[in-house]
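Only one chain is included here, represented as structure tokens and corresponding to the form predicted on its own.
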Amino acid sequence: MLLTITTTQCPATDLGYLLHKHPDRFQSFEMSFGKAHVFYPEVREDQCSACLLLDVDPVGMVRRQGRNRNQNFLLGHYVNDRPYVASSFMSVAISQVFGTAMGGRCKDRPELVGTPIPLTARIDVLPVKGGEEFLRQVFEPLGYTIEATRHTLDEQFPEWGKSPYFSVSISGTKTLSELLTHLYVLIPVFDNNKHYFVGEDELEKLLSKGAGWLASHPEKEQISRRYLKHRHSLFREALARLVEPDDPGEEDGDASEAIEDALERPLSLNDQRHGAVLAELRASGAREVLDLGCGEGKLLRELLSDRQFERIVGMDVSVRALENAVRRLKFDRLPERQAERLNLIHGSLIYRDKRLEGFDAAALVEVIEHLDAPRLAAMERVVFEFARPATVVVTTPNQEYNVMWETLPAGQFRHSDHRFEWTRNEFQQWAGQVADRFGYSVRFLPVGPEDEKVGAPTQMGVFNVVTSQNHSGSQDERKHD
């Protein structure tokens, strides 16, 4: 099976930098199912092509399966089209051989990564269950033009009719990362078969690689169903998590959270963030605390372990997240006294909710960046005007720090559902306006390792209610802090 990627963007030889494969070399890579080879059939300033050729060893695969293979279909293991058609084998090869390019990373020429360029991908051959119409239904909404040639079953016996095999070319102005990601997800969808077991990890791959485009695709149901090999439970979960939120945070992209967590994990940033928030909540003397946008309950677990907090309420707009929180907190196994301290409620931060009133403190940990401007304004009133806890702790990403992560493409947010990521100055301006408007003071603290130029990865604002007598001094207090 052969995948050929071509660009006419001058200098076209930049394709070598993007793919991290030198045009003058023929390179081979060992795969679990055979070998993958990368070579460049043409290298010119005005046009450059790179090929990924797979040499699948079906006999070796059957031998490696040993006793686990299905004894009723031995012939099918040896006689099949797997060595000759683009299938899930090609997706695996793309992720392993072109993984750096698919991830949007280019150490030598980082400015190339985020630049859309004219690209054409030719696949020889692609088994398509659904024919040319299905090809167009899948690729055209993503902005590609299609050329497809259907092959006969046997040229010597035309009466046998057409085969399900196509030579397919798709063309569009895309970043290379986008093209490879689309191919990685969609090639097995056309084949409608996979050479390995499909489980939870495949669901996470689909949501991760489909972030930013799959949820809005008109064929998302068919794509998800086929990618997950018709595993109905996984398919239902995929659709639930792909639904575009009507409320902020509704089914808000667990796959993207995995990407964000992967970026931040080397720093243990999540632990540092929760530690900083807990320290401020403890210092405030609060006994009754809200965790707004509590997600799956990571902060709730920490609050529950501290006896200072006598009443803890976690609220989230996602029912699924609350169900996961119940599971993770082992709510049904909690001692009676602990269970009485904790309550989980379903609700939205854009509507006034009397259940939020009367608390000493509230935490919004990595929540505000998921809200667009109108919903952010609504949240400000819900929390700071109506609920009005004495202390509000807000954390949000520091956009300036994103350059410190090599795996994060330039200009991209840490999470696909983020509506913004603010610089330190932007966050401080917003927080200052909120504090002035609703009668709070605010001070700012960095969270995580701090760089001299770009600051810390997370920024935190701690709001405290001020009385009417000293409200006029809040601006000076902010400057002092």
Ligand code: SAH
The other form holds:
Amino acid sequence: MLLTITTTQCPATDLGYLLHKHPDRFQSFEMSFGKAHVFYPEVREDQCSACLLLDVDPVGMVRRQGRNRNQNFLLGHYVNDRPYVASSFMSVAISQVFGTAMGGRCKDRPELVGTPIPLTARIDVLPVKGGEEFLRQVFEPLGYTIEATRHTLDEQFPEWGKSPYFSVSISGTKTLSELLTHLYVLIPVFDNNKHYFVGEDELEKLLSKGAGWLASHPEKEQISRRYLKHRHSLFREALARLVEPDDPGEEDGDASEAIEDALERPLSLNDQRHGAVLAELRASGAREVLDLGCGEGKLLRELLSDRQFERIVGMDVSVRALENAVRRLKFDRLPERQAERLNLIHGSLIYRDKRLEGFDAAALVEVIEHLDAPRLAAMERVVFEFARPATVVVTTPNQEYNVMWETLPAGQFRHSDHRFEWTRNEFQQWAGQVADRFGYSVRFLPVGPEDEKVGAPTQMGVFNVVTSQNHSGSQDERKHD
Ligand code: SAH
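Please supply the corresponding structure for the form predicted in complex with S-adenosyl-L-homocysteine (SAH) (the preceding block corresponds to the form predicted on its own).
All chains and molecules follow, beginning with the one already shown.
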């Protein structure tokens, strides 16, 4: 079982840095199923290839399973195609031997990692259920060109016909991390005959490795179904959570946040906003609350100091923001009774998440404007359809008020990461439509000093559930008159 990765990007020998494997060395690694070897059959400035060769030991695997496993002698345990064909063992080897490269890390040459380069991966031999057409359906939408040669079952007996085995080359201009991630997920999909137990773990792996490409892939259903070995409950959960094209990545907004803060400081608008949100959460009678996109935890601090809130969960997509929240809240020094009420979780509002279910209320304070249109649509379902708290409080800038900021050039947003800033009318239309679709009512309140013409700097929508209709799990587009 052989995977060969080739680049022609000059100097091609950079492949050694990217893979974290020195081109001059032959290296071997012990795997649970045998051995993996890495070597470079060609190392030139204009072309460099690295091979990952698996030496699978099927008999050793049967023996190592020990006494408690199936003791029946099965010929298939000893005589099979495992040593020769690329399968889920190849994925395991990719993640163990090229894990750093797949994760997109390169200590010595960090600038190389993010650069798409011409790459070809050749897989000898891939069993493809579904034939060449399926190969194309899977790789072409990801931007690869494909060359596939189907092998005959036995060259000496051509009348036996074709085998299900292919030699496949895929080529594209990709980062190495993308290529390895695609191979990691897709090789077992072709094999369709996994040699491992498929549980929650595999679902999480599929979603994390599929971030950014799987949700928008036309074959996402087939890929997920096969990857999860036709376990229907996991497959359904995968599809429910693959609601959006890609992951937003981490916020990287220190500088722009500082600008936004400075702009708003004279009004201490931030404090007024949190005060207004807190008042709504208190009035709703909520005991269990979510702060979605909690950032560095300013609202969490307020929530903690009010005993009405018995369970508080802050979620953010940015690990750095969460780390800052832990520091600012002095989380590790909080009295036990307070610490028990608060939980910080890493997650994204664009993926359905069971951890968000069962709460009375949720706040999204200055978060929606960070989501572009498809992500906003995904968030609507994640919050209003699946998490479905009785009360949802949403704040967002009022674009009309921007003319009041003397330091903000006309037409510019308050924060460089804002994808939009809405007028009051735009916000009310969006909120009204969301409320209507998901069975909520919504009312609007201004936050901050109100100007007669342009309104207040921040606008707030307070959603209350009006129907107990169970919206969760449905995939249809409901129609409302
Ligand atoms: N609510 C906080 C922070 C607002 S800044 C406050 O009032 O101070 C917007 C926050 O939304 C950032 O912390 C950002 O990391 C987070 N965010 C952006 N996209 C997100 C997503 N898809 N899921 C969860 N959080 C997200």
